Every structure is written in structure tokens, then in C-alpha cells.
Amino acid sequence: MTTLLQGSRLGLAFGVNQVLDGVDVGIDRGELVAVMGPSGSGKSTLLHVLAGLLRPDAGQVVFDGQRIDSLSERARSRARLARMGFVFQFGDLIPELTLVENVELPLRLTGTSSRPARRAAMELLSRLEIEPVASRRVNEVSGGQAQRAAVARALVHRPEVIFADEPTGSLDTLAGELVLEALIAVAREQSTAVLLVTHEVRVAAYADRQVSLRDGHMSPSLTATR
């Protein structure tokens, strides 16, 4: 496989708190990597640094052969919009929009016209088995349905990498399993890399490889056994 995203010797401190301290982590194209660790271990901070949402104090982040931590905020925003997808614990859908409008938003923001954007969004909503509620708003659907819509939004523009930060953390076990399986299935079909942040062993078991973050330091990789 070819390495898509690589963080090298990453360091980041918030005041006197050293959150990342010499972290090395990479992900190949089409690979699913789970980043594990207890609350406060720096998992989400690492995800934000790798996605270009935060600049590291030390080290570098290389995405598809280009160093992105030194790019301007505008250039990093363009890369995130066009080439990355995000799924957060609570979905972060826009409540004023319907599910299908939320899903087609990344395509519309990158210049896709309304009809093909709607068609692509509906195809994914059907694939994730929530097409019947596509015209409803977030407060009119279940948490699991909203989170599957968030997954569809992350995948609709066929990104090269998805950053999933505790994507099942707000759901019950069954709903969480359905969301995670849907995310992984479509990501596999699209050869999308997935960087999954979790503290749950059962969630990490879906990954090709697991790494552990504790006190700002990364432990060696483990191959998942699921």
C-alpha cells in the first residue's frame, strides 16, 4: 500500500500541558486505523492536527506527498473540503436542513450542480437505509438515523480519508454497530482511508490496525483480529 497521510514527530502543547510529544503515525490508502486511548490522552487533538485543523508546535504532517501543516488556512480548508471527510460523535448536522440537504452540502460547496448532488446524496442515503427519512430534519429522526446521515455526508464527495472521532459514542450498542458497519462498508467500496478515534475495544476491533495514545506518546501498532 501507499502511505496517504503521515504525521512525524508531532508535538503540541496547550499551556503547560504537553498533549502530543513526538508522535509518529501514518495511514495507507484504503486502510482503517483505530487510535485508542483513555479520555484526555490526546486522541482528538491528534486527529485535528492530522486533518490540518490545528497546527503542531513540532513535527510535520504530509498528505499525499505534500506537507499540509505549513499551508495557509485557506489552502488547508480547500484540502479538507475537497479531499477529506469528517464524522463526529454528535454528527454536527445543520438542524435547519433536511438530511438529504445536509448530505449534498459538500458537493454543492465544491461546485456540483443541484441535480447530480441530490442524486449522489439520495444514492448514499439509500445505501445506508435511511432514504425514507431523507426529507426530514435532524430533530425529526433518531440518533442512529442522523449519524448515518453524517456518515453519508462524509462520504458523498468520495474523499481520500475520513476522520471519525468517536462516531458511535452517543449511540446505543445496536445503533452504533449499524453506523460503524455502514461507514466501513462504503469506505471499503470507495477505497477511502479511515482514521477512527475511539476508546472502545469493540469499535477498534473493526480496524485493520490499532495504535494507542497515552500521555502524549504513541504505542506500537497492533493488527486487529476481528
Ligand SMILES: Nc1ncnc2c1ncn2[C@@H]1O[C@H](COP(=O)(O)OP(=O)(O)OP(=O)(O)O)[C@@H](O)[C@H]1O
Contents of the next structure:
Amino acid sequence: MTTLLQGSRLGLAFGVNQVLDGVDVGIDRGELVAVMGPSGSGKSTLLHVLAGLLRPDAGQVVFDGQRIDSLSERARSRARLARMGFVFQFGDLIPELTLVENVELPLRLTGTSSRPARRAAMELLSRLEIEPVASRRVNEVSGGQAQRAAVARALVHRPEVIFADEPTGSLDTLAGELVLEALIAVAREQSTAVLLVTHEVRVAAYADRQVSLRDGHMSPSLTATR
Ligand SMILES: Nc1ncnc2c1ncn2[C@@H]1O[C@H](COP(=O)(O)OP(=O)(O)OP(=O)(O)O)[C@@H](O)[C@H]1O
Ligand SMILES: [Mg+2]
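Next up, can you give the form predicted in complex with the named molecule of this protein, since the form predicted on its own came first?
Full assembly next; the chain just shown is listed first.
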């Protein structure tokens, strides 16, 4: 397997708070890596740095052979839009839009015309078993359904990597497990790499590999995979 995304010697401080202090982390194409670590250890910050949303004070981020931390904001957003997907703890869907409109958004924003975008979005909604609520707005569906739509939105443009920051954190165990299984199944089919932040050992057990962030550093997690 080839390395898709590599963060090397990453450093980032918020004021005097040195959140990342020489972090090394990499993910291969198609790989599922769980990022663990206590609350406040910098997991979300690390994801933002790797996705080019935050610029590190030190170190570098290489995505598909190209440094992205030194690119312009414009070039970084273009890469994010076309080649990355995001799922957060609370879906962050656009409430004014229906589920299918939310899901087709990444395609529409990257130039796919409306009919093929709609078709791809509906296929994925059906794959995630929420086709029946596709034309409802976000506040008219359950938390689990909304979160599955957020997963569909992250996958619809077949990104190379998905950043999932506690994607099941707002759901109960069963709903969370279904969302996660859907995310992993489609990501595997598409060979999409997934960087999955989670507090839960049970969730991390789905990953190919676990890493743990503590005191600004990264270490292989002490918890064995499966
Ligand atoms: N924009 C910001 N400005 C200042 N400090 C910040 C900012 N974002 C995060 N921090 C601080 O950086 C540290 C790491 O935060 P981060 O959100 O990355 O942790 P986390 O590991 O994701 O925690 P959690 O598990 O609770 O989500 C915390 O001490 C937090 O207060
Ligand atoms: Mg966080």
C-alpha cells in the first residue's frame, strides 16, 4: 500500500498551549485508522491540520506526494472539496436543504450537473437505507438518519480520504454502530481511507490500526486491534 497522507513532526500551539508537539502520523490508501486519546489531547486539531484547515507551526503535511500545508488557502480548499470528505459529531448538514440536496452538494460544488449528481446521491442514500426520507429536511428525520446522510455526503464524490471526528458521538450504541458500519462498508468498496476519531474502544476495534495522541505526541495505541 502507498502512503496517501503523512503528517511529520507536526507542531501547533494555541497561545501557551502546545497541543501538537512533534506528531508523526500517516495513512495509506484505503486504510482505516482510529485516532484515540483523552479529551483535549488534540485529536480534532490534528484532523484539521491534516485536512489543511489549520496551518501547523512546525512540520509538514504531504497529501498524495504533495505538501499541502504550504499551499495557498484557495488551493487547499480545492483539494478538500474534490478529494476529501468530512463527517463530524453532529452531522453539520444544512438544515434548509433536504437530505438528498445535502448529499449531492459536494458533487454540485465540483461541477457535476444536477441529474448525475442526484442519481449518485440517491444511490448512496439507498445503499445507506435512508432513501425513503431523502426529500425530508434535516429536522424531520432521526439523529441516526441525519448522521447516515452526513456519511453519504462525505462519500458521494468518492474522496480519497474521509476525516470522521466522532461521527457516532451523538447517537445511541445501536444507531451509532449502523452508521459506522455503513461508513466503513462504502469506504472499503471505494478504497477510501478513513481517519476516525473516537473515544470508544469498541468503535476503534473496527480499524485496521489504532494510534493514540497524548501530551502532544502520537503512539501506537496500547489497545490491541480485535
Ligand atoms: N481555536 C482554538 N483556540 C484555542 N484553543 C483551542 C482551539 N481549539 C482547540 N483548542 C485547545 O486545544 C486543545 C486540543 O483541543 P482538541 O479539540 O483538538 O481536542 P480533542 O482531543 O479533539 O478533544 P475532544 O475529545 O474533547 O474532542 C484543547 O486544550 C483545546 O481547548
Ligand atoms: Mg475533538
